[in-house]
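Form predicted alone, single chain, as structure tokens, below.
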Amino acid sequence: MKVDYLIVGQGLAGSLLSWQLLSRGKRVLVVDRDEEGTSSKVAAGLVTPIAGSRFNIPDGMERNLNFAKKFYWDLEESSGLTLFHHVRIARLFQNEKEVATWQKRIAESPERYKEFYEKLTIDSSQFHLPHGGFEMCQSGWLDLPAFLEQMRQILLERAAYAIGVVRPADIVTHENSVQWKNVEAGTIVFCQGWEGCQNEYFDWLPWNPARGDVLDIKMKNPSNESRIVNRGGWILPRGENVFRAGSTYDHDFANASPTETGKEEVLEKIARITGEEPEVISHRSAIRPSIRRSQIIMGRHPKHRSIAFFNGLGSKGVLNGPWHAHCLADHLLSNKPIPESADLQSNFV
């Protein structure tokens, strides 16, 4: 079997990867683990446009977020699936260093904030907002398990994916492809996850992968809140007094699998946002993919080039993660320039 791109992992990174190269005629082939508990299945797959306790506007954080609107939105028309929810975000401040900061940044930047964000009102017996907060704008969330699920079967409908386990050393390397198996591709993509910590290609990256958290619970209250409730940490409505709760970052973790510390710590978030007291419906943990500052990084290796890099997506993937895939196809079929904060040969070649 020949193609033209054989990826490895089809989490998110793998996903919006390998529908740039279908859509532009690429004969492509992801392989996959198929396993529940990645963190792409995980995630909440939170849009915030305003990052952090810092409430920082990233650079091209508008771009990328057009971006990313148009890819979903073309693909919920294309399926006829509901997969990216707009729902804004009330954002509590948790002291009076975050209201100084936050009113620094519109100080200092009052055109560009101003549409992210509009005054709060929120129901404050429900609510702890003993510094006040503010509505956050074109925020949302996507639903990463369906998303995963519609792009696996647009992968299916064209013969692209297969369920196996692409081991570093099962692969030969040839001045212009790579052979696994019975596969011959002209380039390999590894789209791992974590998991890419363990790859001798890319081991040398400066890996700091962080397990999460995240708590499906019950509560009677607040039961006419829509909106996704950040205060330290977050609750988010999924309808009939559900609600998903997070999330932990533990870079000094065992194992993927949940842990009695990490639910308490997430019920001591939900404690900070309300005082409802919660019933936990399920616990699951993934560990998130992070790369030196939490930095995106992709490109060819450095001696293999026909191997090649898509990484560190992180909790900001959903956001980010279009436009660098449609930047990272430019780069394997045109060798067009990677930005320069992602480009695996700048940062660390």
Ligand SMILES: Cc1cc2nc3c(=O)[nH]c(=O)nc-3n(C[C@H](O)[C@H](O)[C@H](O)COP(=O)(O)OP(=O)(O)OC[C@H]3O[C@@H](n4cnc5c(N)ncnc54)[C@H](O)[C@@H]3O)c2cc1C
Contents of the next structure:
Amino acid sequence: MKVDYLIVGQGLAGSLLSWQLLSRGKRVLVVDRDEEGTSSKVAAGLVTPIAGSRFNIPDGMERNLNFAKKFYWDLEESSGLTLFHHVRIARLFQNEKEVATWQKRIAESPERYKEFYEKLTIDSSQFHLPHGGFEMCQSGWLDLPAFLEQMRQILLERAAYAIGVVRPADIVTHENSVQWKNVEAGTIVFCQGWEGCQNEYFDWLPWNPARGDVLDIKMKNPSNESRIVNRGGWILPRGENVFRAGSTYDHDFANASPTETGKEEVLEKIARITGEEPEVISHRSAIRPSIRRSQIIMGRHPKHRSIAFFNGLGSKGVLNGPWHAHCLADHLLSNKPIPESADLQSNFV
Ligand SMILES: Cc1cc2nc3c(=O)[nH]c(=O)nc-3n(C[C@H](O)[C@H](O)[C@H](O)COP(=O)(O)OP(=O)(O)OC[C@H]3O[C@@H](n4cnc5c(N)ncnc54)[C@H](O)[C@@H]3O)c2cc1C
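With the form predicted alone in hand, show me what the form predicted in complex with the named molecule looks like.
Okay, now the whole complex, with that chain kicking things off.
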């Protein structure tokens, strides 16, 4: 079998890249291990334009957000599915320091911030807001399992998907192609998530993966809150008083399995948002693929030009992934430069 691109992994990264390549007329084969508990299958899929307790709007955020929303909308239109949920975030301040940081940010760049927030009103008998907060706009969440399944169907219809494990040791590299079993590919692109840190072609990158826990919880008192509520941790309404809640960042993990400590940490975060003592329905965890300070990294291998890489989607893959996949496809097909911050060559070679 001959393809232009062999893609290893059908998480968010492999799905986005394979779509970009297919839509440019390339022959693609995506090989995935088809397992539960991957980062893309566990993630809440939140899109948060104003990030963290420093309330940054990172460079390029607006461009990435517009690109991502259009990409998910187009997919929804062609599939008839609802994949991206436009939900605002009630962002409650944790302390006075956060209040001061927020006020400084909006005073420094009022024009940039104004389209991303509004005044917050929220039921103070249900949520803790001793320091107030704001309502974040243009946020939401992607139903990642539904998205992955839809992408898998698209690949299957094009005979571009297979279940399997691609071991780097099984690849034979030639000058302008690679061979894996009976597949000859012009380029192999590793989109393996955190396991990329065990791949001998890319294990030298400054990997910084983080295990994270997510709970599904049921509130005891009825809540009609329809927004995501964030105060350090977050809760996301899923209907009928069930919320998804998270998350943790554990860089010192033994494996991807859920831990009691992780569960307790999420419960503590929930307690800072609401006085409710929820019933825990389920607990899942997975490992985020992070490189250095959560930086998307992509491009061809410095020595083996028919081996490439797309990884490091970190905790903002849903927002930043689509635009980067588009840029990587441009690079692979037409040698267009990769954006500096994500370029494997200029950052690490
Ligand atoms: C708890 C948690 C919460 C998160 N919350 C958010 C959030 O709210 N918003 C957000 O944007 N992001 C969030 N993320 C991060 C998000 O999950 C990632 O950015 C993104 O999903 C990573 O996608 P990926 O394709 O790089 O990796 P993965 O999802 O790990 O996919 C890699 C795929 O490659 C396959 N694979 C690996 N090795 C091989 C091999 N040798 N052969 C064949 N197949 C292989 C795996 O089976 C898997 O299917 C969260 C992550 C976690 C863990």
